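Take a look at this single chain in structure tokens; it is the form predicted alone.
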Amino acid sequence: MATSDELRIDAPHRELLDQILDKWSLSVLNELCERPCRFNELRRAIPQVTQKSLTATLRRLERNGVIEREVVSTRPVAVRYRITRLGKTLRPPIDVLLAWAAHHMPAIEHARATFDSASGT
């Protein structure tokens, strides 16, 4: 039985930690952080995702609640979408850890130069 103290990640956990902090997760919700957008405005914010990446990224978010699609009656019909308040919770802990990641990067690129250099790649 774990303490409360003890860190534990379960399955659940596991799985959704895998979909918000994925290749394109972080940044699609920092656009959205900013601002409401329509899926042509993220892929220009984003150039270097696909269509097809894109679209699973922001089904995976919207599935878990983080984000909220908008259908926009205009014509063409077109898809809004934005960060719900849930989404929002996300922002501080993900910005501990990019601060995290900044301060101890030097470290980190050391510790990967040794290990290359070592395993000889």
Given for the second form:
Protein chains: 2
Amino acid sequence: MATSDELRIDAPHRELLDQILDKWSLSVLNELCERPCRFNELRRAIPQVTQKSLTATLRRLERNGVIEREVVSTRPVAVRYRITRLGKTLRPPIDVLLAWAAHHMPAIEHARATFDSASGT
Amino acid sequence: MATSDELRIDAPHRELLDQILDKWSLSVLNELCERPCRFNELRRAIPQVTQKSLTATLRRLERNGVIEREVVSTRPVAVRYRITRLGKTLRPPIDVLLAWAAHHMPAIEHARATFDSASGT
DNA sequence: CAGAATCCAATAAGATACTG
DNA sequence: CAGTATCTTATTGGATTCTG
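Structure of the form predicted together with the DNA, please, following the form predicted alone?
First the chain shown before, then all remaining chains and molecules of the complex.
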């Protein structure tokens, strides 16, 4: 039993995971799990991300309640992003995922090579 | 200790997770974890996916070694997709993820509502 | 510093038609 | 049945400029 509907992936769940597991979110969450960061700190920590994409990612994560944005009114302004309590609960799932990736990476690279050579020939 | 580099998300890992956790992969893997499926069975099981996206998703998953494609040469041909041994190891990470989503969905919807009303005003 | 605005190129997604 | 091919249309991503 529990084979058929143990896990239904309905649209809301898919959409949610899409928003939290996208290209840059994992890196951002990973940074913010370690310490609060300012905008340009994050840019430096994740060099490949553009300012535009980083902004979009931060907004999305904030909207979903996993990070929060605090404006420190100095001159010039400082903005500090930090992980929320809800966001912290994401750590175990993400860890499991990264552990999976790290562990199986060799097998996957082998599979890719096999696939590519089979197609390329 | 173990705060700073406990988890580095390097490019290969990010790319890998991108390929396996994308919009349709979770649904496809979920179906194939339960039983082998033919192409059109998958289409019916995941009604929103287009034929084009499903084909792309299946190729990508096959390339990464988590599913395999078997052609049964009847007339007309049948194609059977099934999960591989490697693919089965994805189940626990995915389960953890879906459990997280299911459990925290209410909190997230609340966060979204709060965020949206704060912006909209 | 922390973005918003804009423009443009590249890519992805949808719809349709066709094939072994 | 299980796709491929093609065309068109969003949607994304990068680069650049500007601002409180």
